[in-house]
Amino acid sequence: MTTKIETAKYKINTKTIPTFYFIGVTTGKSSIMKVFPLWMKELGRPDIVIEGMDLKIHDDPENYRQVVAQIKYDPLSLGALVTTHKIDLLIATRDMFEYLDPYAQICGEVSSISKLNDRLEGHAKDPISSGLSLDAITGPDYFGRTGGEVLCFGAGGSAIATILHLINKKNASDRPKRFVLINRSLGRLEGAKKMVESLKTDIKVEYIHNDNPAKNDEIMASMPPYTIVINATGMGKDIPGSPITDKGMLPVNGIAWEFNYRGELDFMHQAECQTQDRNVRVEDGWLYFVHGWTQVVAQVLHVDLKPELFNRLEAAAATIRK
């Protein structure tokens, strides 16, 4: 009876073939549209198709409820990966989920929507995905070896996931002494602070409310050598620009990590201009993209993502990038 009442509120598009959704902003431009069919062949599920759902940034809550209702009530709508809208979607639809994993509850976001035994489940996979990506970039004992810190522009889901990953590192040399978080809106910073304060950590987290790229340049200039500077703002992909100016100097011997892999990527190109003079190492978001997607695909399709399978999927994805 409840299902009938709830379903009546929304227009459900009953699918005729198994469908995996991608909830984002400009989903049609993503490489996943070409990668996904290759992955389904590797998994022996060529019958599953992917469909994008483009929503405005900070969209109307009812629009988030509509897309979640589509997944929840249509048997052949298998699940979804969520980008950009991870926090806003959960705020609007929390009551529609029967289960949220611990990371989703801590971070207040969902990047994976799946179903198990008629139960709609939400998982926050970013702490796993960002962690796997960061570990591959830095190697073990990075912060202990270098004394570097972390400067992160943006306080959305991916940034919060990175903080959470570092907090959970058991080895002290794998944790930075300081993590500086800068965001244009105060609400996300307050949410991040609330999460960090609920956990025990020896990492000193600083929260800076700022939307002036020139001020970001000044803060970045004060960071020690080997600092990892992250662009988690969505600027250069979902919205134009960069969190720093062309005059901004990255830390000597540091790492510039652009969370995106497509778009104008202004921040990444600014960093590339400093690879020689300041010995800056530049990383884009491709590895994060692969880890993020394989984690969610495995969750939605209930696949055991063993290292051998991940390597096969990564190799298939690489053929598209070339």
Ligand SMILES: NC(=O)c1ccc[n+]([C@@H]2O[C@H](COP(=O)([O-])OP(=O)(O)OC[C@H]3O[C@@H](n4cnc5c(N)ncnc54)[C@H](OP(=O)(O)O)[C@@H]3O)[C@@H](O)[C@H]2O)c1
The other form holds:
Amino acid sequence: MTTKIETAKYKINTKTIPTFYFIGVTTGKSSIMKVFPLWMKELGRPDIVIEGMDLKIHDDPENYRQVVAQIKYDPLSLGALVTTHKIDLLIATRDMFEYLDPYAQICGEVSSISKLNDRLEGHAKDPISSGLSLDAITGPDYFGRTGGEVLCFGAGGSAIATILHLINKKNASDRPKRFVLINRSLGRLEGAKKMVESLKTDIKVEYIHNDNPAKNDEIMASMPPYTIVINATGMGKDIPGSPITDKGMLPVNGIAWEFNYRGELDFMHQAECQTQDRNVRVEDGWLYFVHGWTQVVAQVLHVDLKPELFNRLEAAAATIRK
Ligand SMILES: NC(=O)c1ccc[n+]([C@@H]2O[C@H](COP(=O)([O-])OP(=O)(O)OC[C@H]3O[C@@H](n4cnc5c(N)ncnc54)[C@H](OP(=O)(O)O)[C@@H]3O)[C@@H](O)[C@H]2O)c1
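To test you: the structure above is the form predicted on its own. What is the structure of the form predicted in complex with the named molecule?
Entire complex below, previous chain first.
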């Protein structure tokens, strides 16, 4: 009864083939559209298709409820990976989920929507996937070995996931002494502060409300050598530009980590100009992409993602990388 009353509020498209959704902004341009069919073959499920659902950044809450209702009430809508809208979607739809994993509760976001029997489940996979990627970039004891810190532009879901991953590091030399978080809106910074304060950590997190690239340059210049500078704003993909200017100097021996792997990638190209003079290492978001997607696909399809399977999926994805 409840279901009938509830579904009457939404337009449910009854699927005839099993469908995995990708909820994002410009989903058609993502490499996953080519990678997904390869992965389904690897997993012995070539019948499953992927469908993109593009929503505006900070979209109307009703639109988030509509896409979640489609998954919740249509049996062949298996689940979804959520990017960009992870926080906004959960704020709009929290009451529609029967289960949220601990990371989803702490971070206030979902990147994976899946179903287990009649239960709609939300997981935040970013602390796992950004963490696996960061660990692969730095290797063990990076912060202890180098004294580097972290400067992160953007305080959205992926930035918060990265802080959480570092807070959870058991070994002190895997934790930076300081994590500087810069964001355009104050709300996101307040949300991040609330989350960090609810946990016990010796990482000194600084919150800076700013969207002026010249000021970001100044802050970046004050960071110690070996600092990891992250572009988690979506600038250079979701929105034009870069959080820094062309004059911005990355920390000597530092790492510039652009969270995206497609788009104009202005920040990444600015950093590439400093690989020689300042010995800056540049990383893009490809590995993050592969970890993020394999985590969610495994959750939605209820597959055990053993290292051997991950390696096969990573190799299949690499075949389509330009
Ligand atoms: N490679 C991968 O697989 C992967 C995985 C995760 C994320 N990503 C990418 O990383 C980006 C961030 O993802 P997300 O999920 O964290 O997105 P998000 O939740 O939308 O967060 C982006 C944050 O950046 C802030 N911002 C935008 N412009 C800014 C500026 N000029 N200065 C300071 N802050 C600014 C936004 O502030 P407001 O609050 O004012 O909007 C927002 O809080 C996206 O482009 C996403 O595609 C890639």
